[in-house]
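Take a look at this single chain, the form predicted alone, given in structure tokens.
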Amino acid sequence: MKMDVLVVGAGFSGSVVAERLARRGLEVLLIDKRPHIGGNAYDTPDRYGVLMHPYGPHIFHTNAPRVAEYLSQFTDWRPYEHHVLAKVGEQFVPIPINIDTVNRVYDLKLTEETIQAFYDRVRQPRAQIRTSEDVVINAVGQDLYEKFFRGYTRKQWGLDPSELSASVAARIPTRTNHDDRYFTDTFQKMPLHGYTKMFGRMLDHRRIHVEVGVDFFAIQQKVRASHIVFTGPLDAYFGYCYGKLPYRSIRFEHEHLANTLRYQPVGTVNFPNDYDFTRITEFKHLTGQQHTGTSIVREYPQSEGDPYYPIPRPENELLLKKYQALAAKESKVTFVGRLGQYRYYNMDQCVGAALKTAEEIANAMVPQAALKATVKPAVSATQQARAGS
């Protein structure tokens, strides 16, 4: 095999690295171990017709216009604002805490005039913020921290809050005022026909040769690239010589209800302080598909399984300094994506993570001479048929 660029991986951040260094004329072969494009984010038909995420719902949002709008060469868009309902006790209310959920957990009357002295009563300071269990308490206290909070983090991470990194807790806003959207960016929207079109669309290029069913390290030795984008789990491609970094994975129950409109009022439901599962999604908020039935899935962490969730504390961020010293070193070799750069990334920080890379290798293997030669890049029927509509 021989190619200018092999891309390790078919997810956001390989397929986008590798449609911007064919479009700057470079020969990409991409790959990917499992059957198809699209890595966790495909989306497919279940057997009953409704389109579902096999790995877990992905809703797409981001405040990056460049992210945006590179996207939107490849899909049309559907609006759609993620709402989650988390149980508590009996009541089902608003994630993240806003005033309505407050409220209705302890029968109050605030008002956007009131609720900061609320917060201000409970909250518990914090001289130092360390861990997610001190974000959280800082901000709410410890009634709501045990309610909304421990369990599920305890679930999600098999860990307890104190044990993790602030940057996890810090995810998650409270919130002064009403708005009970899960996400608050300026554009929050799902592709019109799913996740796996757009990836199709993005890969359709003369330029781009893709193989699907294909494990790197099984033709490692048998591939002639001149550079190599890497996606995968950091530590793997070193052979794990410093042990492995830790991940968190999930197990999907799916499920489909015959004749059944709506299984619940959102697309995400909560559960911090019940059953083994973390949430469930209901795909059809997801999609807006008009269906006579329904397909869910639940959530189950666990610890053995696929990478999902790179864990973050203190020392696996010394661990992990350990493989990005080897990485340092491979100058042939760029690492990029959640599981290359051991980040926990939303897919709009994966789109742009990537758009910069591939930026750099082009700009690094694209002679000038050759890039003002360039009249026009190759675009494929399907991109040109897209960009006169």
Ligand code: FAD
The other form holds:
Amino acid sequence: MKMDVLVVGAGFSGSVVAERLARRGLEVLLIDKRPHIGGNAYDTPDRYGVLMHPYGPHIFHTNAPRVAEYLSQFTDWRPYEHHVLAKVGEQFVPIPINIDTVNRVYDLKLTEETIQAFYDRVRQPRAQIRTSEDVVINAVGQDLYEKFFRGYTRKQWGLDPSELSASVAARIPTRTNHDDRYFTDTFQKMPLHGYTKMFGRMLDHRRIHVEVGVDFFAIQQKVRASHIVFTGPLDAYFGYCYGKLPYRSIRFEHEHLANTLRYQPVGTVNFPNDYDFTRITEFKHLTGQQHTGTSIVREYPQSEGDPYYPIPRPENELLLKKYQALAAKESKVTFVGRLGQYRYYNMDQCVGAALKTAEEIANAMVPQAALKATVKPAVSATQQARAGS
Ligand code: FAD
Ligand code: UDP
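Condition change, the form predicted alone to the form predicted together with the ligand:
Everything in the complex follows now, all chains and molecules, and the chain you saw is the first one.
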């Protein structure tokens, strides 16, 4: 097969790069060692017919119009705003912490006028915000930190919040209103027919050849491509020569409940303090599917297993820098994605990074004449997609 670019990994990062490069006229071989496309965002009906996410719940949200517009070429959407409750004591209260959370935990009647004074009373200002502990203690003080964050974080990461970079806990805001949505992004929608169908449309192009169940390291010596885009783990590419970049993994325990329309009132319930799992997600909330039964997943974090979460902390950044220096010397290989860049990216950030990467590669590889022929400024991206090339 004639191939210009080999893309390793058919998740968001690899699939977006493959699609963009094919549209720019390059022949792409996309491989994944797993038996399916979609990476960790892969979804599939379970044996009871409930659409579920084998690698954990994936909720799409973004503030980037470019990302939403790009993906909208390949899917229709279903509006969905995610809600999460946390079990604290015997109560189930909204997380991120908002006015109602505080009122219910402490039996108060605070309002939008008085909540900030409450936070000001309990918070312990920290001169420097370096760790995830700093973020939370600085915002809401010791008690809310212990009730909502310390236990969850220790379970999720196997580390105390004081050992994790601030960016981890900073994903969860503290609210001074009643907003009980988990995300406040401008675009919050789920692919109407699921992620896998969306990936299928993205990769349905005559210049993209997809092979699943193929490990890059098994074929590396035979590869004859002008360029490689690698979205697997960065350290694996270099044979772990400086040691392993630490990842957190998860064991997913899936369960189907027959003749149960609803298992829980919201998409996800977090368990910061009790149980070995961190959260339970019920997929029908996310997908809107009608079914006489329901399927849920419990997440048990663990150190061994598939690499799911890069662990943001200073010593890992130092190791990452050493691998980045090696990566910079590989002129014919580009590393992108959550694993390829060792970044705690959400799906939309992967798409953003992949769009940028693909543009750089295409600009370098596609001859100017071909470029002129393929870029038609008067035609929108959507029209181009419909036209098929
Ligand atoms: P991946 O999806 O990991 O894809 C990389 C692919 O490379 C994999 O399919 C892998 O099999 C393949 N690969 C690796 N090595 C090789 C090799 N040697 N040869 C061939 N193939 C190889 N983001 C959100 O925006 N919202 C959410 O709600 C959300 N929930 C999440 C929940 C969980 C439990 C997890 C783990 C992540 C969640 N994410 C969420 C993050 C999201 O999964 C990632 O941002 C995104 O899927 C990463 O895409 P990627 O293509 O970079 O990596
Ligand atoms: N977190 C927490 N308690 C919660 C929710 C989140 O302590 O109830 C912390 C925890 O460290 C978690 C991080 O905030 O890993 C980010 O949460 P998010 O829900 O964004 O994690 P993800 O969906 O990526 O697993």
